[in-house]
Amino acid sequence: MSKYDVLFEPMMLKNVELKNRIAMAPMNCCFTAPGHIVSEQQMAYYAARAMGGAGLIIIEAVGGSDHETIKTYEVHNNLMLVYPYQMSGLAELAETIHTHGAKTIIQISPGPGRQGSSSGTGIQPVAPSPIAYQFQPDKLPKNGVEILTKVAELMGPDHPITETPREIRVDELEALAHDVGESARLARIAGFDGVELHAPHGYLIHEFLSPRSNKRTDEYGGSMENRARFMCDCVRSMRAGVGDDYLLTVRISADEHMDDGFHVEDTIEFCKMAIQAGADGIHLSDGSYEAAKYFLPDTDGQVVEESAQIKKGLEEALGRDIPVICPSVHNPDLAAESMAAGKMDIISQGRALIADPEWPNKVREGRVKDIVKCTRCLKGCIGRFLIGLPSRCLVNPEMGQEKYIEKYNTRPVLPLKERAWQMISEV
């Protein structure tokens, strides 16, 4: 028996059987091919993390609409899943992950909101209200000021980091909610095991949830129910798109960590509404770009106690256990202790799996001392991402180069009956 065994207990997430309790968190690394489709590098990058032993791979935020309000995502080269032709590469990606023994869900986004950019598109970002977000120096992670200063210098005055959005119209919200449902339907056809609604980090849905950024006086502003309306509309649309028997989760920040924002107690209510609208589980993050030291924490396990509070609050409110995924636990001892204490059901690894894709295998095999630790420097992953360059890692020279490494470009050949025909029979 090992103290880490709790991390490797199988579990059912709705009707998806996971081999362990370790997930790869969704992260955009600017690997997408032109046309917002899966690239060779992306395929190898995800294969490396599936081969590394993660039981669940969550694909980075994918644009779920072709509405102009989402096109401001284009500056960061996000994947898109709007048209059938975009399913092809994603279906190949899902199959690749499956052949390496992991399950996979894809995160679908209705747009970046005020964190989008008109640079390169000429399209003004949208938000609940015309309020620009502001980086808070005292809420930046280490190296945050240095990185943002360099980004501003490289991008120049014609490419501002933040800009004032326009207020999004109700008809646009209705269109986006409809479209993410269609995107979810395509995701199921492509062979993913589930879908996840993207609602954290200060992006569009988060902006509606927050009284800091949502000053509307219509049915999408004011009360908590109104501020959660757009999120719940998206959940209901996605549920309609995939059916009742398919896994659907929501990712949300546990706490905004801004005095005039939302906090853990509010998040419990928002999560309850999401579950009642049709979600099966909650994937937590924290903070936002305005409070980036919580979104990209310097401290290990920062979200653990918030996860415990939200998990307990949901069980009390709904009278049943709700699966909760908790991020940002790099230390295997803390991960195992927190899991054993029931503070979460799954841990999601982001930068830890950038630094060392083999983190799960090494923990399972008792090679904890061999783990290459993320230094939380942000220079190769986030710093390059902010200027539109593919991510790298100062402690993992293979990061961003996986397509050139043979072992990440091979996979078992499965019998046809275990692949395409099975998918077709399920559609």
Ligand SMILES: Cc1cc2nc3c(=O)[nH]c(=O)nc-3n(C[C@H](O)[C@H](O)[C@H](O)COP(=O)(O)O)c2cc1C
Contents of the next structure:
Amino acid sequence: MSKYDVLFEPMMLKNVELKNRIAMAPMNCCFTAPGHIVSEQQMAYYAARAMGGAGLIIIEAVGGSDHETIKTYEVHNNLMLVYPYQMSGLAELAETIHTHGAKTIIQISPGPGRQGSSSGTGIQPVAPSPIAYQFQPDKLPKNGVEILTKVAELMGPDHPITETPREIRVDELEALAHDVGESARLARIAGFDGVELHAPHGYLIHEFLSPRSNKRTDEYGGSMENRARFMCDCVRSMRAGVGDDYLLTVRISADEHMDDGFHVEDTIEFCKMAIQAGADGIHLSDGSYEAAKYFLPDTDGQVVEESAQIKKGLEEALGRDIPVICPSVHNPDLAAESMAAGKMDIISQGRALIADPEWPNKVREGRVKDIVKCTRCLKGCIGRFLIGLPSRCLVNPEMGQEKYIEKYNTRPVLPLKERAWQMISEV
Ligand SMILES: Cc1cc2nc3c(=O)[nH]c(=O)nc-3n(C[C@H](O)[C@H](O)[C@H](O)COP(=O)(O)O)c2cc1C
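Next up, the form predicted together with the named molecule. The previous block was the form predicted alone.
Expanding to the full complex; the earlier chain stays at the top.
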């Protein structure tokens, strides 16, 4: 018996059997190939984390529409899942992850909102209301000022980091909600075990939830129900796309950490609405680019207490246990204690798995001292991402170069019959 056993108890997430309670958090590391398709590097990067023992791999935010408003993502070089040809690499990716013993869900986004950029496309970002976001110097992570200064310098005055968006129209919202449903349908055909709606971190859905960025007077603004309308429309559309027997989670920031933003009590209400609209579980995060030290925390376990509060609040509100995924608990002792106390059902590890893909295997084998710890410096991962460069890691020289490492490029070959009929036989 080990105190870490609680992290390795199998569980059912809806109808998906997970071998443990450790997920890889979604992270776009700018590895995507031209055409918004999966690159060789991306394949090897995910394979490394599946081989490292995570039970669930959550694929980074994927554009779920080819609508003009989503093209402002361009600078971050996101994957897209809109056209059938974009399914092929993703199908191979899901299959690769499966052969390494993990399950996988894919995060689908209706767009970056005002956190998009006209850089590279000339298209003005959109938002609920024409208000630009502003970095708050006191809410930046420890290296935030240094990183942003460098980013601004490299991008140049023609590519401002924040731009004033235009107000998105209702017909555009309807088109986006429709499209994420279609994208979810393709994800299921491609062989993923589930889909996740991307609603945190100050991106488009978050901007609708927030009274700070949503000043609309139509049916998408004002009351909490109105502010949650776009999120719920996306959930309903995705549910219709995948059917009732398929896993669907929503990722949402636990608290906006801005005085005039939304807070944990509101998030419980938003999560309740998302579940009632058809979601099966909640994947938490925190903050936004405005309150970036909550989205990319300097301290360990920052979301744990919010997770406990939201899990309890949801159970009280809905009269049943709702699975909650909590991010950023890099310390295995804290992870095990919080899990044992019922504060979450799964932990999602982001930078901890960038620094050391073997984190789960090392904890399971009692080799905690061998873990290469993330220093939360943000320089190689998000710092490079902000200008569209492929991520690296200051403590893991292999990160970003997995495709050159043989062990990450090999996988067990499935029996021909299984391989040939996999996926479409499940749909
Ligand atoms: C390079 C990078 C890219 C990220 N991309 C995404 C993303 O595509 N979707 C998302 O929901 N969160 C994204 N995140 C946030 C992570 O999923 C995670 O919540 C955050 O890094 C905090 O957890 P950690 O301390 O374990 O890294 C990203 C984080 C990093 C560092």
